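The chain that follows stands alone, in the form predicted on its own, written as structure tokens.
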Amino acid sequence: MTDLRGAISIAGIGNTQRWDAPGRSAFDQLQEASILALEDCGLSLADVDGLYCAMSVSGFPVLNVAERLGIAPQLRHADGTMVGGASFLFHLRSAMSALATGQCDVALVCYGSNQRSAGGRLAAMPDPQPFEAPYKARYPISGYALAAARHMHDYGTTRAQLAEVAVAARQWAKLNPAAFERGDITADEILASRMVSDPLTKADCCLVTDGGGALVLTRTDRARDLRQPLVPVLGTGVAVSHRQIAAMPSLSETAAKRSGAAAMAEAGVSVADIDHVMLYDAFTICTLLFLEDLGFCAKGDGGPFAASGAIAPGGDLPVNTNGGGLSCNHPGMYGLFTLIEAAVQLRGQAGARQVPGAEIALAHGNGGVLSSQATAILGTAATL
């Protein structure tokens, strides 16, 4: 097997930070983020020969985006894998292989959404699940509520512990000028929030925002000569578990256990080596599940771990330092923004929320109803 550790780096990042942008389409957001990412590292659209994208508003994202950006004739590799919010970490893994084998030289991973300004609803799902649809479940929250209820049953997790996840996210968001929600919030206010799907309240749910994000990837030897500090990809792992929540093997354990183990093995690190963590927090239960399944605490200990203050500013494990999907942004599919914030931290460019001395970061994406999981370990030049 080819050793890809550190062979590919994130050279540029783009984030529109337009969380409420009426009049801007999903493709507008994607295009702006792509240009920002290329400008960030000193490249242009003319340099891009690999394209990786997924959008909830498009069944043919690669075709539409290539045409929109005017890069179709020059593309040598493309991937439109769609596994929900984890898609962009799947794309990262795909792009690494293509770059390492010379199938492309500059890869653009990009996304855009106007979910908030378009009315807040996800695009209609093209594949309703026959064993769940008759019960009129609220997609996707009912699936996550099932997982939360099971975790409570199995391990004694409480709603108060879930609330502490949202409190920690807001504390980080208050340090991020670009976060959508930066107001004070208490655990009591979260517990008193409107119940949406028992045991999850409105405050246990991620934001609904617009937004666009992009990454530029290239081989590390080339990235060294570009504008920004080096952010090499040390390891990646992906895993698929199920489509419908009724088919999930265990409601209290996710396939993050597999994707995380693969990524850390490829990177040659353990949880003890990781300085900064970005987890896909579509719902508060996600943070607990992924902390456990990635190995940051024992199975069932996620609730007490979060309640201890460990993941909040000043805690032992900086988690979701931009404010996460709960308080910073969540434009339908959030996975790309875990990578963007990890890169910002490793560059030392996070301002008041900067994790001192961060050299190794873990970014984790989740898609569907805990259906797809993807993990990436990123580093600095010092980790090569």
Given for the second form:
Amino acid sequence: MTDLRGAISIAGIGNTQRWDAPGRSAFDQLQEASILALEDCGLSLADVDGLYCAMSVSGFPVLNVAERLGIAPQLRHADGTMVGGASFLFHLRSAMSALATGQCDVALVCYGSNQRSAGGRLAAMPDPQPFEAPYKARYPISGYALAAARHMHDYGTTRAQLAEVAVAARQWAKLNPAAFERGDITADEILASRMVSDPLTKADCCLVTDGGGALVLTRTDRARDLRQPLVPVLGTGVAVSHRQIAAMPSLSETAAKRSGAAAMAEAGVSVADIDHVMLYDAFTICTLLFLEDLGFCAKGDGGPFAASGAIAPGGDLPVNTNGGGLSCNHPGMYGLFTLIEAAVQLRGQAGARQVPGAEIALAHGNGGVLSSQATAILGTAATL
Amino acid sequence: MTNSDPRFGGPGPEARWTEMLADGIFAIQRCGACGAAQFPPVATCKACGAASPDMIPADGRGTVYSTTTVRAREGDHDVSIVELSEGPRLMTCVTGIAPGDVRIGMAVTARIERAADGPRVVFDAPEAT
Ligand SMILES: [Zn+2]
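Can you now output the form predicted in complex with its partner chain? The one shown was the form predicted on its own.
All chains and molecules follow, beginning with the one already shown.
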């Protein structure tokens, strides 16, 4: 078997940072991010022969994007796997195999959304669920609310602890000039926010923004000669759990346990080695679940861990340093932005929010209603 | 036509389930090969892969596994996940008490509710006395 540890690197990153951009389509955002990512590393569209994308506005993302970017004839590998917000970490793993085996040489992983300016609601793919629909749950928040309620029941987690997750995200966002929400917020204000689906309030929910992001991946030997500091992918892991929330084996434990263990085994690292953490925080409960299931604290201790200040600026574990989906941006399928922020930190380009000496980062994506989980371990040249 | 595998013959599981519901029966599936119970109904057994698990009436007893109150303009309503005595869980609505009073661990009983947009399975909470 091919050892993929460090074989593939993130060579370029692109982020439109256009979180509220009326008049732009999801494809406009995606194309801009793709060009930014290619320019970031000194490559061009002519070099791209692998395409990886998922969009909530299109059932044919690869076809639409290839046509619009004008790269259709040159593609040798493509993957439009759609597992919600974790899709891009699934794409990363797929692209790595294709790059390592020579099925393509330059892979573009890309995403765009205009969900905020198009109406301000989380756009859901047409995917009818006849055994859920009669009960009028609010999708996706009620799924996460059911998980939060069960976590509270099993472990004594409190709403005040959930609020601390949102406070920490905002504290990080204040250090990121590109974050969408940077105003002061207190735990009391979060607790007083409008209840949407108990126990989750509006303040427990991610933002609804527009946005576009992209990554360029190459084999590491090629990335060394490109413009940016090397960000090798040390390990990845993916896990599929369920489609309908009622089919989740345990509502207080996610398949991040599997994806995280697989990624860390492939990378040859343990949680103690990880300097920087990006967790897909669609809702405050997600951060707690993933901290536990990835092994950063004991199962059930996510609430006290977050409330201790550990994940906020100045804490022991820098988590969601861009401000996360809660305060930086959330265009609907945020997973790609966990990889982008991890790469920014490992390159040492994070400005006021830079984690000093960050050598190993963990990026974690989630999709659906805790349905798909994917973890990536990224490093610097020194970790190879 | 006659070459199709007879194990998968007849109406599909969702169509059969919907028909039984219209006839007043809340059904789940039990696999004839391995005995596993499952819900919602699908074409194969999730435990062993056997074709066309049997459709059987659920015994109707369940326990609230998790619950949320959905706040809506037209009023709050309960959305719960109930674990059936046979094992499978389903999304449903607990009725007979205020949404905010539904508790994890509560014993509940299935009932078919005839709503304007068709019948659905809901669960009655124990008498709130
Ligand atoms: Zn079976």
